[in-house]
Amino acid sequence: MKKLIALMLSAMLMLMSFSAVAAEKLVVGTNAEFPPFEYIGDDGTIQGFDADLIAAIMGKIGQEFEMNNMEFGSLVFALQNGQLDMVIAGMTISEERKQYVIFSDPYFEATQKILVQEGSATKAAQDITADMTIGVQEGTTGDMYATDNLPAKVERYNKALDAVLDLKNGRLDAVMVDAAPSEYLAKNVGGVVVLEENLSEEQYGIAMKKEDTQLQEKVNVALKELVESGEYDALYAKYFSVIESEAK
């Protein structure tokens, strides 16, 4: 008898245990300086696309969650030293990226576009030349992009908001930064434009372990889910509906 209650007590610790587990918080990661994606609202909290989706999709697994902001560079290094368990930023799917993480299925189209000065002889990227500067965000696709294609001096920025502040006052002579977030910046900032050439191909998608596949599996039902059930166009229509009529 008291071997079989040694037994069912050791049973109970090993589900309290695993319970406990799976009823942890995981910690989301992000850059919260990538609007309309990601950025600080007034009341000091993690607001967005990103943040809305990253909040439905642990809905529907049932999962607690809270947000961390950080560096955008800092990102994957804090996802695999288990700083983090995941990472929603905006963040485009690469070959080079999936070498360290894995990723969820595509949750966004996106593309790279430049901004200039209203009324610059600028209008697309043949036009750049040696002696121009070009503003990026340190670490994103947009800075790959200029780095590797463009004859132009790369400065490097924390914050996308930064460099297009900087265009605006002359400092720079083109930023390159994704194209929602470039239509939301020209925007906000004014006195700068978008350019209307696309200048790549990409998808965003949400960044976990590279063990962590049955965390990955989770996640593509619930983002699916919420595409089939019309939420994911509801929260797309929240942050991209005015910026896209407005670039029209």
The other form holds:
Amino acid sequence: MKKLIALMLSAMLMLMSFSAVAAEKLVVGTNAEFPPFEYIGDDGTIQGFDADLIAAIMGKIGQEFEMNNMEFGSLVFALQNGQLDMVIAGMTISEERKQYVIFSDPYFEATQKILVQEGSATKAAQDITADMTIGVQEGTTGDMYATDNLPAKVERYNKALDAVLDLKNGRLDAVMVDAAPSEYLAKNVGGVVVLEENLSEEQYGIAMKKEDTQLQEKVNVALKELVESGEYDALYAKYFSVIESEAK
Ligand code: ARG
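Target state, the form predicted in complex with arginine; input state, the form predicted on its own:
Following is the full complex, with the preceding chain placed first.
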């Protein structure tokens, strides 16, 4: 009998540790349509500032993970329904999103920018009129800004790149995207420029499930260590040629 109990106990323990191991690998969601934060590299893997940052954070925490690429507009919901454990996607910390998820401390400062065709008469947001059409990536803060603050018709795309291509083709009058991706997209597509004006003040954070406050704490500690050790600055220099101290 004792033997049986011992056997059952060890079987239970094995099962428990097995499920603990299985649950250990966290699933991190992103939308790899946002260079230089996340994009699909030549080898087909997800690369970029965010990909490197999350790898460094997970390394510090000692946590295995895998990346899952999905539509930006699905990320918050996928966290809520348990399909994802974390999201790193150049995601702006907002009060609206905080209703559904929690965020790490901010890791990047961002702003919205307007792109137009080279030589366009549109030089700033105030030149945008009701007869114009502006492209955005669906569900982004650029989408919200354009919808709430600009008179133009808003055209929503799955990928910011497709919006910029339509701008080049003349199907759109303008595009609104975060600053750093704007520069990347403009350079890659050509024939379009990024206007000077900064239209918002935003900060990116890593999103987690509401109940994962312990994970949030670990992520914040790791983030802090990466900043203090200079690893964050090295990463910044890898993707952005000039180190601006406020870009943290
Ligand atoms: N910062 C913006 C937002 O949070 C855009 C982020 C888009 N990110 C992406 N990986 N596509 O809404």
